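For reference, the chain that follows is the form predicted on its own, supplied as structure tokens.
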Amino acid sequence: MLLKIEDLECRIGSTNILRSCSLELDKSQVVCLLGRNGAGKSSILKSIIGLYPAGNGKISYENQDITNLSPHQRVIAGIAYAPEDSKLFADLTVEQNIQLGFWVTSKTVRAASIDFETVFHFFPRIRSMVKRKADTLSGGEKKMVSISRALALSPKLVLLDEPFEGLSPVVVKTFSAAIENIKQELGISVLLAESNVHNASQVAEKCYIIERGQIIFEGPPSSILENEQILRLVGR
């Protein structure tokens, strides 16, 4: 078991945004957090990377309790995060943004196993963009760079927040293929947040549906697509 969350609760101010959430993710597995906007998907990812503190519950990574570790310590342990809005440094080039990931890895005890050629292999389009400033990129291009920067950390687990949001169906297929190849060729596990069940079905082996901060369903994407009641919950 690579990641295990047990009865996770999280409160922001007076609002309880996560309530007794539990999930598991194995090595070399793609799992999707599925739900409507505001259901709590991003909050789970931010709790795993340490941006949101856990009020109660436990987060275990490689059988070690990381519930109270800082985000930096979790990155060093092998967890990478690509946020929904990419969070690129606008004045830096694509190359420089990705190099930040390599720099962090070089400062840790973990040896880097990924280089620029590996990044280009999964996202060939980036090769022609390396000298462009980040603020000149389209939304889809920014997502490519954000995921590439996460890969530059040589992680064992990548957290992707809404990687398909705003992308055309053709680009969704490109991203789906890249995620599958990352899992197959590098053995990296992926936990992604997604609001579209059909997009999730292209990449995920297992889905957790979250509604109002609670996980209400666990199963393969096919079991969701065959269940009209569950489909109504996630808005198809």
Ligand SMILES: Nc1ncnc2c1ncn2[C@@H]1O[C@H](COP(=O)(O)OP(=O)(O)OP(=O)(O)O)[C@@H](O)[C@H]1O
Second form
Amino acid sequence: MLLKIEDLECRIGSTNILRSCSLELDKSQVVCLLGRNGAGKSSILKSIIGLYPAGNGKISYENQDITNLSPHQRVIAGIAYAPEDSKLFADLTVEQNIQLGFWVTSKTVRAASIDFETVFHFFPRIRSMVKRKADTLSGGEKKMVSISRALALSPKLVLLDEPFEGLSPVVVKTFSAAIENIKQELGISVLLAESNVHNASQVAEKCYIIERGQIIFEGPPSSILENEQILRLVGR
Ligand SMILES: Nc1ncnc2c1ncn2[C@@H]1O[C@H](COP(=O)(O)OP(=O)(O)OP(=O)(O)O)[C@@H](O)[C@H]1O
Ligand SMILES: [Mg+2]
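To complete the pair, please output the form predicted together with the ligand; the form predicted on its own was given just before.
Up next: the whole complex, starting with the chain shown before.
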């Protein structure tokens, strides 16, 4: 087991954003958090990377309790995060944005970091863009750079928040293939947030459906696609 979350709660102000969420993810596994807008997908990812506090519950990574570690310590431990809106630095080049990840972390991570050739292998389009400023990229290209920045940390687990959002069906296929290759060739596990079950089914082995801060269903994508009641819950 690479990641195990037990009864996680997250409270911000007077709102219970996450209630008793539990999930498990194995090494080299792609798992999807599926849910409608505002369900709590991003909040779970932010809790795992340490940006949101865990009020209650436990997050274990490689059998170590990481619930109280800082985001920085979690990155050192091998967890990388590509946020929903890519969060690139507009005035920096693509190359600098990708390098940022290891500039801000320790020597150990930097030494283990994958090189640009590996990044280009998964996202060949980036090769010709390395000297361009990030704000000249399209939305899909920004997503590629954001995922590449996460990969450059040489993580064991990557958290991808809505990597397919705004992409055309053809590009969704390209991204799904890249995620599959990242898993197969680097042995990296991926936990992604997604609102479309058909996109999820292209890439995930297991899905957790989240609704109003609670996990209400767990199973392979096929079990969702075959279940009218559950399908209605995810809105397709
Ligand atoms: N920092 C915060 N302060 C107050 N409320 C928050 C905060 N972060 C999230 N929430 C609330 O928690 C709920 C879940 O938000 P979250 O961003 O996790 O949803 P999501 O499933 O990622 O949605 P989307 O598909 O729109 O990205 C929403 O109602 C949101 O307004
Ligand atoms: Mg979100």
